[in-house]
Structures are given as C-alpha cells and as structure tokens.
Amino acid sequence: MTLSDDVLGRARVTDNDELRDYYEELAAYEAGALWTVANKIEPWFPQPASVPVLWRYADLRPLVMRSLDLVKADDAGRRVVMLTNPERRDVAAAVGLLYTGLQIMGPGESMTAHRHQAAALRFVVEGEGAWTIVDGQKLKVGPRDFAITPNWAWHEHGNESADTPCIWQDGLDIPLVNALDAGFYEVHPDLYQEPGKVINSSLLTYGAGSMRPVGPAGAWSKPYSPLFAYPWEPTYEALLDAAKASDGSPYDGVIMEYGNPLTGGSVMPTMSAHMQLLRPGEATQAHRHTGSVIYNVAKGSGHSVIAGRRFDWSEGDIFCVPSWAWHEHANASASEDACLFSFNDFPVMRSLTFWREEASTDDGGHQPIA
C-alpha cells in the first residue's frame, strides 16, 4: 500500500531559491532543516535497506573448503566466509543489523581465545569433531547442534577430528554493536583457556528440560542462558512431540524457541533462535514482523516466498528475511518433514517495544497478530 506524503501532518514544503539559500546557510554551521528529511527518517512503515537473499550451500562449500589451503586460522583470527547482503555490505551485515558466516576448522586445528562485546551463536552444518570453550566450559557439538557464545565471554574453537573438517554457521550482532558505538575486543592474556574437567557441564546441569537445579548448582545471575549447548536430537524430538499435540502456527508450522531454562526467555539479550518443523506438504500463511531473521535449512527441502520473490532451498542453504517483509514457507516433500533453524534480533525489538506483527488476509489486506 502506498501512502501519500502530501497530507496535513507530513512534511510537504515546496523548495524555492530563498529556501535553498537558507539550507546552505544552515549547512555552514553543521545544521539543517528537519522538514527536508522528515518523511525519509520517519517513514509510514519500515523501509529496510536489506533485501531477501539465498546463499546456496552447494555453491559456497567448495569456496569455504578452499580457504583451508589459502589462509591460516591463526592469521585470520577465524577462518570464515562471511555472507553479506548486497545492500548492507557497508556494515558487513547479512540482513538488518545481523551478521552471519560459514566458519571452517581443519582436522586437529584449534584457535586462540578472545572475547568481544558482540554476542555470537553457532549452528553446526557438518563435521563430528567440533568443540568450543566458553568461559572455561568445553562444549562438544555435532551436526545440527546449536551453541551460544554470550557477549564478553572468553571463547575459542577447534576440531578434534583426525581427518575431516568441520563447518558451522556463525551468527553475531556485530552490526548492531557497531551501530551503537559499543564495540570492544580482547585477546586472552594466555592465548588459551584452561577448560573445566567436565565436558558440556551446562548441558548436564541445565539440559533436563522440565527439571531445574536448585541451591548452589543452579545459582545464575547473568543476563543470558546458563545452558550453552542445545543438541539436535532432543530438539527434533521436541518438535515431533509438539506436532502430535498441536497444529502449530499457521505462519511458521511447528516452531519452538531455544530458551533460557531458568527464565523461559531468549538465550541472549540481543538474539534469539528457533527451530521449526514443516510437515510433509505443509505451506504456511504469509505474515510479516519487525525484526530480521536468518535461516539455515537443517533438514529437507522446500521454498519460501519473501517480499514477493520465491527462493527454493535445500539442506544447508541459508536465507534471510528483512524486517517487515511478507514471507511464507512450504515443504516440497509429500512424505518427509523439513526443519528450519533461524536466529533473529527479536529480543531487541521487544525490549525496545518495537515489536509488531501482521498476517495477510484472504481479501488481500492485513491484520495485527496478537
């Protein structure tokens, strides 16, 4: 829907020579007239610069593998092929203020530890030997596992496999942090952390689902999840169980959020993550919302229609949905389910009271979603 700016209440000043001279005088003092930009900086509805993009894993994987021979991980800091939106290359964003990339670690390789203001997450695409140490806790992760690296937490990564590389998807809020001029970065003073004796200790402590620890074992006051790793198998089982009990969302199928087991909230203050299941042949209804989303096809194949464009996807592919873009998803298989991992900036939208969501209606209109 197109809304006219030529209405009372919007800026509709007609330029003339006297005004143009006035603007030049203001500019000399690093000032300007609000009415010349008001309609642009206060649009009727979101006007994201980002566009929908699909990055095919089959195309990128050979290039990611090639980087093993071209660049040493210690020289690169992290050996990552970043995915950029054609309209957001200036801030290294894949969509909105979210960054993503494909990181590869060779057999037996390990990287030094650092920390930064940006929060990070990992979704493993392939490889069995991946590990990360987050604030001294060593986590082992495999394909389709999800892990978090909260902001300002010391972390380092590696691959203990003797013969195969590991590739995972990184997701960070770097563009958001930089937009707020809040970026900090440190290299660990000892270059490497001393890991705790118990591997995946947060999973052993907080991963029981309906059970939560009490007393000293459950003491936690940090603003992010105490559970750092979320394995694929119980995630997928939870989706299958939910599909037995509910039809799910008409807009996302059976969708579940990775949660903080103590609060039920998002895993980190600036980013949340979901896994959703599309039943065989399922097609969702279109909706849109504030907040940007980056998807990774964890299982199956299908397509999504984003801002009027169709994107066909298969396992390993990554695609993005800009804020306020209409989107819908469909499973291409009549016999197998499909699963989409995604991460987003919804916690920021909600904490700032910017969240809004709408669904399309049969008559071509739209209605708010409660």
The other form holds:
Protein chains: 4
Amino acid sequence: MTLSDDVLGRARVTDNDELRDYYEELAAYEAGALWTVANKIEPWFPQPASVPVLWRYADLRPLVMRSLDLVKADDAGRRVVMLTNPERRDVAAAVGLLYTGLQIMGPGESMTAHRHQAAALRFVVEGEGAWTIVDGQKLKVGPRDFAITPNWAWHEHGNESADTPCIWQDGLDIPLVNALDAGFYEVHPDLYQEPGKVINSSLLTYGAGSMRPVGPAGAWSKPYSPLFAYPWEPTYEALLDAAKASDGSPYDGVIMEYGNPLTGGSVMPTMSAHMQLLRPGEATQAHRHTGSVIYNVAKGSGHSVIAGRRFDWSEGDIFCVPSWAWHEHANASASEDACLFSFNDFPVMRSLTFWREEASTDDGGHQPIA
Amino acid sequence: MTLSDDVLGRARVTDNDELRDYYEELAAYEAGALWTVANKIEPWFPQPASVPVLWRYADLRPLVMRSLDLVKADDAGRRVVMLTNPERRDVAAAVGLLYTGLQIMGPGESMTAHRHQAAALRFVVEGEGAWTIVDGQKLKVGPRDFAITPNWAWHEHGNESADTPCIWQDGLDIPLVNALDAGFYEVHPDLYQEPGKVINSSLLTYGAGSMRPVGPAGAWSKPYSPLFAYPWEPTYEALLDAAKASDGSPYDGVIMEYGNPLTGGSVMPTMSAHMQLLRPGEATQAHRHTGSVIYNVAKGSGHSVIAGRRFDWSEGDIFCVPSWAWHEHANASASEDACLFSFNDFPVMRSLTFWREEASTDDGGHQPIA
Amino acid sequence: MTLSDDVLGRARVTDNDELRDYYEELAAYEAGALWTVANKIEPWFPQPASVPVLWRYADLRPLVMRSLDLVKADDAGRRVVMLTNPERRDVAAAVGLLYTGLQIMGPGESMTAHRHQAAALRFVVEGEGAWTIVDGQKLKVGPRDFAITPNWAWHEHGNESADTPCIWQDGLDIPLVNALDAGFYEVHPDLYQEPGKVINSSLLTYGAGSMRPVGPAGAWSKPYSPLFAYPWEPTYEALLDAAKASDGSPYDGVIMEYGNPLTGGSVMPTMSAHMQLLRPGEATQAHRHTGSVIYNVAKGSGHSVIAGRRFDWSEGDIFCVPSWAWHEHANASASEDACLFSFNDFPVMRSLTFWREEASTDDGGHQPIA
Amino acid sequence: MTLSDDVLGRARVTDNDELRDYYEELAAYEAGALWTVANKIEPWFPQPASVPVLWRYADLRPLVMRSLDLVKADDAGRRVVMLTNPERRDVAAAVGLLYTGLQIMGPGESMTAHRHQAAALRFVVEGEGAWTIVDGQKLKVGPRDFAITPNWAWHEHGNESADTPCIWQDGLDIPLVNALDAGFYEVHPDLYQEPGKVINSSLLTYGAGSMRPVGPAGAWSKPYSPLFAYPWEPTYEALLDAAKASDGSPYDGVIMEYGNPLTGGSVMPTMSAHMQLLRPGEATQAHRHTGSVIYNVAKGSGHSVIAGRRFDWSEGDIFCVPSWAWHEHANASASEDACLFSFNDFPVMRSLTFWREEASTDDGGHQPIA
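Moving from the form predicted alone to the form predicted in complex with a further copy of the same chain:
Entire complex below, previous chain first.
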C-alpha cells in the first residue's frame, strides 16, 4: 500500500529561490513553512523508526552474567543489560516508547530503594530467590512470574538464594515519560524500606480476583492494580481453562490480560501485559494495530513473522513488534504448548483514542516473507 | 436516641375545626396539608416496617420437602416457600425491598424458562444435582455455591440427581422492581433454552479473576457480572488467604464481596452478596448502615444480636437485618470456623447516594440485649 | 395487550383443602407459598397503583393562599399543599415514588433551616421575592425559574417581597427514600444559615455551562450539580436555539434536560428535570417508558392524552404520568408556544437498569381516547 | 535545586578498558549497559529540550501575509507558518509534543477536506469571514473565537470575505501522535464535504451548556466535545461573571477551561484549552506543573516570567511554557483587562497519571529574573 503524495490534498510546493529566501527569513524568527514538512509529519499511516528485533537469550545470558563481576550493584544502581532498537538508542527504547532490559542479582545481593515516575514491570526468567519490596510489601517471585512496580511506588530488589543468580526482564515506560517531559526520581530517604511482615500480602488479599475485599483494602483508589504479583501457575491454568471454553483469537491463540482485580483495567495506566498460549501446532493469522509490544518467550519454541520477516524463537528470547506492523505467531511443536509473555503501551493508545486494529485478509491471513 | 418532634423546625400545628374543614376541602382535589404528615414522612432516622426475623432451616425443611408432593413444578412455575417479614407480606418482602425463598427441585425434574426484570441469585443449601441455564449457559451448582440470574436473562432450572432433591435459597429484588413500577416478565418462546456445550463456561473464562480475556469475552458490556457461578471452595480459600494478610473488619470478621471480575463492581446493579468468616471464638462489634441484608448460615453455628435481640443460628438458617438496625455476630465454636453468606441491596443505596454507616461506641461496641 | 396467566410458565395451582392447611402452617413460620402470589408480584408489565391526575392551578391557588392565614410558617415547618395520587396517599406520593406540593411564603416571611436525605427541587409559579439559601449560598428565584436543594444540603426559604406572596412547586423523592428505609432529618443547629455575600454565586461560576472553572470550583466532587438555580430566560432561549438546529423529539417536541454542567449528568442522583417546547400547533405522538413524571405547565395551554384519557391544561396546572403509561402532548395554540416543565425519577431507572422505552405505532402514533 | 548524581542510589560506575570492551560487545547485540545512561534517562525532575519562546505577531504577520503570494493554497495543502522550538525542529514542535502555526486564508479562498489522527484547534486572530466545515457542520468564526477539529473528523476551511484575509492560530498534537507512531491521514474522497444547512448547529444545540439535549443529540458518544465552536462574547462574559463570585487562582487570575458540555471534560482527549482574565494591575504568583502550554494574547498587554526570563507581550503574540517551568503573568494596564488564550496537553498528563503541580513559596511567589 504505497500512497503517492503527488495528489490534491497533500503538500506539493515546488522549491525555488524566492521560497528559499523566505524559509531563511522564517527561521530567523523560530518559524518555518508547514508545507515543507507537512507530508512527513502527517503520514498516510504510522512510520515508526523502530524495526522488529529479536534478542536471543543464548546471546545475552553470558553478557548479563558477566556484569556480576564487572560492576557492583550499588555502583550501577541496578545491574541491567538494556535492549535498544537500532534507530532508538538516543531514547533508550527497545521499541516505540518502551524500554526493556535484563536485570541480574547475584546470590545474597540486595539493592537500595528508589521511586520514579516511570512505571516498571518484571518477568522472571531464571533463578529462585528473587524478591522485591514494593511500597513496603515484600514479594517473592520465581520463573515466569509477573510483578509490577507502579509509578512513584518505592521499590528495591534482592536475591535471597545462597548460590544462584536471578535474572528477570524489566519493562518500563521511561521513553514515554521523557517524551512527555514528566520524569521524576527519588532515592529512599532511609535507603531501604521496612517491609510488612506478610509476604505477598496483595496476592492473599486480591489473588482470588472475583472476590473483592470489603473495607480499606477494597477501597483502593490508586490508578494501578493493588495486586502486585501474578504467579505463573494460576496464570497458565487460566489459559488452559479459557481454551476449554473458547477457540481464542485468530491472531493470538488463547490470550489473557493481567488485570486489576478491582477495576478489570490494565495493571498500570501506561502499560499492560498479556500471557498467550499457542496450542500444539497452532499458527495464527496476521493482524496489526497501533501500539508497541515486547515479547518474552515463556515456554516452548516457534516463530513469528513481523513486517514480513521471520523470527525463530525459543524460551527466554525477547522480540518486539513496532506499531502498525503486521505480525503472526506459530508454535513449532506438534505436541507441546508454547507461551508468550508480552507487555505493551495499549493503555496509552486507548486513553488517547489512538487505538486502531486491522486484520490481514490476504493469502489466508498470512504475510509473504521477505 | 429518641428525638422530640416538639421543636422549632418540625411540624407542630394544633388541630382545630377550621383546619379539619380545610383538610376535607383539600382532599376533594386530591390534595392534603403537608404538615399533617411531615414528621412521619421525614423521620429523624429510618423507620423500617421490617423487623429482624430468623427462619430455622429445621422448621422450614420439612415444609419445603412437602411441596414436592403438593404441587407439580409446572403448575407452580417454581416450587418455592417464600419467607416474609410480618409487616411486609403485602409486597412479599423478607426485609426492606428484598424477597427470599427456599426452592426445591425433585430428582430428575426440570422447569420451563422465563425471564423478568427482577434480578435473582441462588445460594445452594443441599443436594448435588442442581443445574441452571442462564442465557444459554449451563451451570452446575452444589452446596454453598453461589450463582446469579441477572435481570432479563433467560433462565431455567433442574436437578439431574437420580434420587435426592436439591434445595437452594433464592434472592430477588422483586419488591424493589414493583416499588418502582418496573416489572416485566416473559415466558421463553420455546419453553426451554438450547444450552451451549461447555458447562460452567463463564467460570472457565472469567474464574481466574485477575486474568481478563482478550477479545469479545473481555468486551462484555452488560451491567452485571459475566461470571455466573462462584463455587464454594475457592471462595472459602479466598477468605482463609485474606485472614492471613488482614485482621478483617471489626463488625464482620473476614468478609469479601462476590465481584464482577471485569469491573470489580457488585455482581448485579441492584443486589450484591458477601461471604464472611467468623474465626473460632470471634465475636464482632455492632455497627449499622442503610440497606437491608438477608443471611444464610453457610457453615458452623453462633448468634447475632440485631436491634437488641439475640438470634441463635446454625447451618442452613436464614435471618435478616433491616436498614439502620444495629447488628453484631458471634461464632459459637472455639475451634471451628463459622461462615455467613448474605445478600443485600447496597448497590441501590450506593447508586442513589443513600449509603450511611455508623459504628457503635457504647459498651465496647456491643448492644444491650432486650 | 392482555396476557393470560393460564399458560405454562405462569403459576396455575388450583386451591384445595390440603393446600389451605399447608398455607396456614407456612404462615406460622413467617412463610408462604410463592405460587399463590407469583403472577401478581411478577406481572407481564408494570402495574402502577398510581393513575394519571391533573391538578388545576385555578382550584388549588385559593386553597394554597388560605394556608397563609390558617397556619404559621414556623408551626407548619413549611406551608405546603401536597398533591397525592388516590391510591398513594399512604406514602404521600403524587405518582410512583415522587412527592409534589405547592409551597407558599408570605411577604417578608422566612423559615428555619433543615436538611434531609430526600432531595428537593423547586419550580417557581408566581411571585417575585422568593429566595432560598442552599448550603450557605443565597439564591433568588422568580417565575419559571428552577432550583435544586440536593440531598443532605442545608436549606431555608423566604420571600423578600413587601406585599405579594410567592408560590413554588416542590418536588421531592420522599416516597423513594422511605421505600428504601433511608430517611434522615436534621434541624440546623443555629436554626438559620449565614449566607455568603454573593447572590446566585453558582450561576456566576457555572452558568456558562461549557466553560468549566479551574481550581477548587472545578474540582467539585459532590454527586449533584454545583449549579443550584436555572433561570427561565436562558432556558427558554436554549429551547428556541435548539429548535433551529433540530426537529426535536416526535414524542416531546423540543426537549432539554437541566444538566450538571461539570458532568453532563442529571441535576441530582435520584431526580432529573426537563423543560420542553411545543411549537404552535404541535401535537406529539405517544410513547411510554418506565419512570414517573410530574409536569407543571410553564407557558401556554393545550392537552395531554395519558393512558387513553385526555387532560386539558393551562399555565400553572400540574399533572402526572405513571410508569409505562402511554402519553402524548398537544399545544392548543396555532400561534403561541407552550412549555412544559417536568421532573422525574429517570436517574433511578437508569442507575438500576430499569429504564425501558417504547413508541406507539398504532393509529399514526396516537392513542384512542376513552 | 541542583541534585548531585554522586550519591548511593544513582549510577556511579567508573569507566575502564574492560567496560569499554564490554559495551562494544553489547552493542553488537543491539544491547547496552543501563548504568551508562540511567541518570540521564531517569532525571531527578523533567529536563525538557524545549525552552520558553515568545513569537511577536508584529514580526510574524508580514511573513504570514507574504505566503498568500508565494504559494497556492492547493499546493501548500494549508498555508501555514509554523512556530518551532529551537531544539524541537526535528519533530515540528513549538513546545513539548505540541505543534502550532499561523494559518492564512485569502479572500474567497477555500481548501480541500482531509482528516487525520492528530487533533486540531483554532483560535482566530484576525479577519471576519473565516469558516470551517467539521464533519459536515459549517462553523463561522471571528476574532477570539475558539473552534475544534477533533481527531479523525473531516475538515476543510475557507474565507468568505470579499477583501480581507483571515488568520488563525492552529494548535495540533502532531508531535505526540508521531511520538506514539499513531499517525493516519486521508484526503476526502469527494475533495469537499456537503455541509448541513444550519450554520453553527452545535452551538445552537449544546451552547447553553447546562441544558442537555434529549434524544440522539444528547446520546453523543464520541470522545470529544459535541460543541465545535466557542464564540468570544459568552466566553468573556463567563470570565467576568466568575470574577464576581471568586478571587480566581493565585497563579492564573480568573481562568476557565473550554469544556465538553456533555461530560464536563476537556474538549478533546489529548488537548485542552483555557481562557484567562488578568484584571487591571493583576500580577500572579509563580507555579509550575507537568505538561506544555502555548499561549495567544487575546486582549491587552503585559508580561510573563517563565523559567526566570521576562517576556513582554501584546495582542496576537504567542508564547510557550515548557513542562515544569516556573511561570507567572502580569497585566501591564491599571485600567484594562488582559486575556490569555492557551492550549495544552494536560489531558494526556492526567490520563497517564503524569500530572504534578507545585507553587512557588520563595520571594512572595515570584521568580528572580535572570
């Protein structure tokens, strides 16, 4: 779908000396002629600078491990290998306005507490001893668990394992916050929080989902989920249950959104997260939508076709889909499930009424591969 | 707290012959003098006609069972012993504007489908074979399970057991619907619905609570919960979990509201339901609030003090608390939990901004017993 | 549309001695058999006790005036002739769960302040000096002005005219509040409020409607309109303007709802109000809906057909339309506008999801007149 | 308030050869070390690239006029001199993610219709014949009138004056839309819309603000205001009225937000607009907040101090305030009002929970001027 700009309704001014003089004069007053940039800044459809990228865990893991020796946790703030899109390094974005990275915590390590306007989420990749304290609540998380650190919530992390490091994937909306000139940051005045005595108390209080606590716990008015950690087992079970009652989505298999149990909304106002199940042999059809997505392969192996390029993935791999790029997924196994964790900026798209979605109708819903 | 009406600011007109003539003249025009009724219709605080009542399951069960022989299900429409408050028989209310009754279905029986503006809910008391089809979705429910039949949803019931009857408690807002002149009723054109193939599909789809389905199932826009049945086991487990993270309410022990997993709101726009846990030996303090409540003793035994009267209860008993009546609950056992199921009209109180709540501060929060 | 109850799906139990014994036994336990009342309490469609009534101002005015001499304002609390529906006198309702009356204040008179859970509204019929102080804000209102006294807002009234009385129509939801056992009442501790210096400040602050104040005035969080008085002139002008851009409603002519300028919602959570314009010669078609309505003829003369009965009206007359009654309106003049003020309980119908509406398709949309 | 990064809780890794090698290796995998950029991308407080700028209408007007001869309207698409912040030329932003420009239409001219995801607003600076057709509705606008062209609404403009050009200021969220990779654009299939017969119909229908149309017009469900044009006269009158009832804001004088009359929300989901009145001699105190603002001097003259720099302004001048910059305003006249129109991205800040605000407490609320 290449649309020509040489039509009535688009800017088609031919340059000449007089205009060039005029443009110079405008520039002297911090001004310019709209028609010189109109077609570029009002494109027919989104023109993201971001491209699809797949980061192999097999490549990254040794590098991440190496950082344990290279820098002290306290010097680094957090020991993180960030993943950046080739044309988005200046804003530290993995895709669109989303940041991601792999964070490692050595055995017995813990880090100081801070808070920032940017919202954060974690998806645990390996290791058994990871914990985080979010606004005074201590959470313990293991592989494939999902946790949130909402904006401006105090948080600090650590690893209580005696011998193995923990690695999780961080997702943040830092580039979004900066694009909107809204970033704030504070170091905790005591450097460390005093956690409450009950571990995973939000899970005990809100984990049942359809049972709402009465009283102060039910009167939660913050703009993010009161449930801070979503363990893997009930998540996976929810997908298996849903698969019994529905065929799922033609584009995503059986897919569910991590929700705020008190509102049904997304876990945070700027980012949402999904877990999806590709059944043995399942290959979905292509669709595209506004909004950027970063995936982590939680289980199994397969491939995705994104903007006409094929990316083969297996457990721990990370890949991204830029806004408005066609994408489809396939499970490589005829006998095993594959599961993709992902997070995105859809809540922003929806709040600002920028959400659009389109299904591919060509070629049985599949893209030609370049 | 007895407040006198003989004060400035209340109606204090002394009757006389001239006024009596005047009132007669007004009556001829379908009119009257406000001051003759002002103090009555604008009381200092609520003056419900309803009184606290306890209905013993031991008394009612034989009567309910007898109805199996006395009337055919198809003739009765539904075979139900309704429970009525002494001063509210004219509107078939158990308390305030809430209706309740015990419905029995004989082995192998099934009943025709209808729908009505009134919303209905069920709490299963005994029997293993009960089912209901709600808007084409077949639900199977057992003891202590909770299910809803939202307003204007087609529904029909039955009992697939070969040998034992099933009894559940019905709760409806029929008196409310009638007070607002809003009642509609339809018999299903085919007399019976064609249910979908998956049993309890809403539980498979929405039961995880904090995982929201993506796509049509997540885009549910009806004003009631998409989850139609709430089984006992996870409900009880949720209470036990919550008790680990919180001391609960001083008035209600550990109490949770059955919620709409997509909105966190009440299960239906006119009625909500709770399950509460009184820990061994627990005796709560008194509070009062607007809104009427009907309880069913789900587990254990104990007593409640309501408006200064003590009511002892055990499993299967039903009792009610009128609006603005003080009430407190106590578990009789030092070693076993007690659980109270209840439903109420709080969503109405909240929608109309009529909700008020007050804690007792006298005598350690306990009422003197009359 | 008469629907028979002698069909499968309705209660059709034939009485006999055994059943009569059974019913007696049930009654001893505050219980009954649902099938004896099922068809009555679950009607095919609403069966209001209220009937259409028209109260002529010419009849009522002399009686209202007479109350000035018969009772002192302070003894009466408020000097009001209330209007009651023949079958709803027990709850002081004019129709459904709505109360109305004509209140008179003598020259120079003022009354003490109180507040109550019931919400109140006023529509001024005659007199130039009326004022009311609502939560400390003094309002002056004249003929055809509309004002609100939201629930639990302190209010007191008076008439600053030296020689003429003022009469306004009161509308309250007292019967609704009582039906829900939610009534509270307080006399102002100082008997009178200390009003702010600016008269009609809410009109100055919020009257522009589409311009929202920034800061505390814009952060209003109460569940009712911050605009307490709606003068006649801009209301009428709004109708004339709307008539230029639209043909209006086939059932109501050009009709607009008095709105909360900060939310667009109804002025109060339990009652809403409309002003409608019947253009010269206009006769609308019949429709019906749930919810009760009380009208005041603000301007002109004409007639309404309600549930098949014709009611002729002229300025100052009051009439009511019960829930689900067909109704249509006609302006008697070929050259002059007619305007109907009305208030209703539609917000209740909508909050509780009881709202239904139906257009007449018979006979060109007109009812046969009995 | 300069905060040091040389503290525990910030990244403080010292560079060395080993690390440099490591960084190179990471780069090969589209990765990097977070600690090398952490302090920059998570600043203590917002660090906008935008600076305060004032564009004098006296400077710009001749240049804008000249474009009439330099380019044909149809070739330019729109004949607009855009205003760009020195460090934001790459994204065509005047400040933050907001675009603005001065558009000129020659006598008798009209332009083709298009629509785009970006939302647009207009504030008329001079000329009497300007019109715009928005989604089929023709609006006529004159000096100081405000109009909106919501996202994805068809729109086309023209000038029906026989002899004078019209100039208005455009405001768009183009940079925001592009930052989120969400831009779409379409030329109208017929090149021109067929407007409805009634001019300014939204003003006739919704202009009363506090009177809400009943029926389809009241059931508007689009995410922007149904009122498309806000004339100057009632806007100014609303400010004068509000000034009688309130002292206004210490930071902004008497300020009101152009509102969606059906919801009370902002006119569009991504941009809001205000008109504010600085009374004769009024000088406000400084405050700062997240979100960017672009002002147009609607009336009078004065100055603003922004981030410590003084900018003197008179009618027609445009200036901007970047996110988190201190700012205060002063009316230069002791006898005349000054009015500032402004638009902003506050709805984005609020939707994404990025809104913060702070009052200056130093020096009587005034900034030292650099």
